[in-house]
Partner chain sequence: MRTNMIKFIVKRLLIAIPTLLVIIAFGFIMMRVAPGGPFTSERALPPEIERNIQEAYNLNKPIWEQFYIYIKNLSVGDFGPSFKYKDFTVNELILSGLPVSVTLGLSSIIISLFIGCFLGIVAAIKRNTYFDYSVMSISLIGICIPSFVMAPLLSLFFGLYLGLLPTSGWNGGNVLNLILPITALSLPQIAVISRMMRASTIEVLNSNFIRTARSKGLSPSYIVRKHVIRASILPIIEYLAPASAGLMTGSIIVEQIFGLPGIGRYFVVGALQRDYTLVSGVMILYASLLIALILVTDILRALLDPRVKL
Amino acid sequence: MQLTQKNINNSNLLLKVNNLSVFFNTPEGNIQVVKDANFSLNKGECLGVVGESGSGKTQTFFSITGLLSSNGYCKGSAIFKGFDLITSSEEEKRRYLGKSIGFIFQDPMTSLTPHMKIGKQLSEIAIFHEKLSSKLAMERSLEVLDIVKMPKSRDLINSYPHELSGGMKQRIMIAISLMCRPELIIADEPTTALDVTTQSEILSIFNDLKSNMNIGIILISHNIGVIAETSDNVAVMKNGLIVENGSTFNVLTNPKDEYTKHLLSCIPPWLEK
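Can you show the structure of this one chain in the form predicted on its own?
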């Protein structure tokens, strides 16, 4: 596990979340799964959100992007470039979601449409959001496949998802999120079920996106090592609460909360070097 310390320019605020709470109506009553979350993200910065399964990580960002299930609702604010994603209408959100804000879902194996060729799945994003012609959208598809370092991209656009490996499918999911040149990408467990080498390659792509394209990234993971490799700041979640946050370097080298210390104690010693 490698830690780097980086100075962030706070004048480039991209996302500011204030007092965000998420609730679900269930047969057992109203359940709160996220409790007054507060955090921010700057351009060209990666915020790592870490915690055990069920800690509220994914639901926090489903609420921001309007992806909660029908029995869920949220309170608070999520200001993206001066626009509140929580209180706005669905029509207003469409101006940003999938375009300025990309979402990479947890399981690339099931997130791609099995009967549709890769080129079609990529190009339809730009056709819908930016009204590009099919030809220009396909050209954009080839560009983003180069960005995510996919070999033989001209052959790949005619392939179906079942012909690709897990790592290739994850690169396709990243490419889809890049089709409309977003300013923010939210990645939910993007390295789950990938081998160590492929995981390292995916994290390298994220580091390139924030460094070379100034994209803000929110990386959701239960893996402290993944967070350490990519994130400038980290928020640690437990039972719906952010129990600790700050620079990744400071939080992981000098944790204050007992839960953070517990997570760090689960890392095998050979990964800490």
The other form holds:
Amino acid sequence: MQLTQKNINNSNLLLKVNNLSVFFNTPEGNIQVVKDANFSLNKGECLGVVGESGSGKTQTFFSITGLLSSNGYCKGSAIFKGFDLITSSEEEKRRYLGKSIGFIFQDPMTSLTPHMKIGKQLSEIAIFHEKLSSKLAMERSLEVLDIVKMPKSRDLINSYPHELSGGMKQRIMIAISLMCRPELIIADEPTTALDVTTQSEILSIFNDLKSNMNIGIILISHNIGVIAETSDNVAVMKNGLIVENGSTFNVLTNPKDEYTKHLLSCIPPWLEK
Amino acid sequence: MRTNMIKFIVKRLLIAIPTLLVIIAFGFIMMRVAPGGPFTSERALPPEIERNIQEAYNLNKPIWEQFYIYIKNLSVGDFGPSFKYKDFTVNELILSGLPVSVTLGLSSIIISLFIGCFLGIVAAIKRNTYFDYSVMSISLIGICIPSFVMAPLLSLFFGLYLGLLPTSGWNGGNVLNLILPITALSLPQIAVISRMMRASTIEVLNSNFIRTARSKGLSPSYIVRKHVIRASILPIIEYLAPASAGLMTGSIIVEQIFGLPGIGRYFVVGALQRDYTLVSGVMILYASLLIALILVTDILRALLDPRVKL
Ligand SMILES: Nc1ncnc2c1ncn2[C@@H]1O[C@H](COP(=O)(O)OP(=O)(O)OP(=O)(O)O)[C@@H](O)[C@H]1O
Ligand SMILES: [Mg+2]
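Now the other one: the form predicted together with its partner chain, given that the block above is the form predicted on its own.
Entire complex below, previous chain first.
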């Protein structure tokens, strides 16, 4: 409660989501997969979103960014720097997408265009949004590959996605989200399917982005350990509802909701500090 | 890449030789098994004359020896004399028909590809709109009506009733004479290609990497041009060889109906009159074209999809 009060006239406020609902038209009828979600995010902070598979985490953020499948639609508002992403037209939204808002997708294996070189997949964003020349955009690509700690980036920009490992593709996805120096990054399970070392490397990249570049991060995960390591606030989702929302410390040490308690009890004891 | 490509092409051409030999042998046997011969006619010829003719065309030799002689001549590019067009060799006949058939076939395939792909992409982007529904239902009709029905209907309507276009003849390759035959040949292909292209484009539009492209805020037209088409056109490339085969068989009939002096017509005339060498020659030409097309298909696929290695 205190948290939302503080947010209302906070110039640090980056994203405020009010009463967001997501629906799908299916052959079996209309289904609602996100129910009246409310949350907010400040600059330079990280909001962790946890919840079991199918709880609606991904669709919540697809709806905000207009990436829902064609049978989906949404209601509510999502104010990004004073601009409502939900009611705006596709064209207006495109000015923000890829520029101020970067999206990192859940499945890096299939999320890169198979027939396009990595360098092009990165540079096209800056060419499009900032009208950079191909040469400058390519230099920008090398810079962001540096940020995500990709070695041999000069060879990398000439390779195709199928030539990269899963971890490398994951880093490329992060690099894509960084191309135009975003203010908000939505990272959908960026560390699943990675080994523990790579996972902690990537989490430390996020921590750097947050504190050094003042980027707001939304980190979706079903691994509460990952959330504990990076997030300032946590939202817990279950069956399309946000059942708990508050500072990471409060939620993890003093969970109010039964479901959160259950999630916490699932952490292996050796992970708790 | 380049040396790989050359190696690949040479390898495939070497494989093509036994394939062609089998096809030639098959055609050779089929023709001779069919009742009647090139020189059987209503009125029996005097035996001496018949013997002379048989001798001149080696028809009195055992069949395997005939085959051997035929292959030997083929290896130096000689398709032999025509049995029916007495003053011509098969080479001359094919060369005279080639310009007509190539003009017809190439224009049809290019037109079908462009129109089919374009309609398919637009229908996929505007799926479940009136545009989509009309393209899909018209194309269904196009698939159901074969060229040999379409061709007479077209010439009846545009040629006889409206009097807009000539219904037959080559006329030195005049564009007006080509419109109806090309239309009759292309329509079924346009129908098939537009449906395939629609299906594959919809699949690509729903894929994860297009969602990534959209998350970059790129314009829809840019996404279609740079991210969608190259992926969604792959099934069409695969279809190139079957489509050309369809066009070849279609052209046999269409050339006949529109009275075009192409290879397809020689094929029909040759088959009806047991002109062994002419039919074999045309068949070898068709088979080689198809083999070459499959080769081109494989090369195109490797060029379009970096995951495919030659
Ligand atoms: N196009 C669609 N049509 C119908 N239902 C859909 C569609 N896309 C997603 N859903 C449903 O929406 C619900 C929420 O899905 P969502 O992808 O948000 O889950 P998630 O929390 O991200 O799960 P995970 O952790 O497995 O990624 C699921 O029950 C899913 O079946
Ligand atoms: Mg998800």
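Rigid core here is just the name for the largest C-alpha set that superposes within 1.5 Å across the two forms. Since we're looking at a predicted model, the values are computed, not measured. Numbering follows the first chain given and starts at 1.
After core superposition, I'd like to know whether Leu136 moves between the two forms (criterion: C-alpha shift of 2 angstroms or more).
False for Leu136: its C-alpha shift is below 2 Å.
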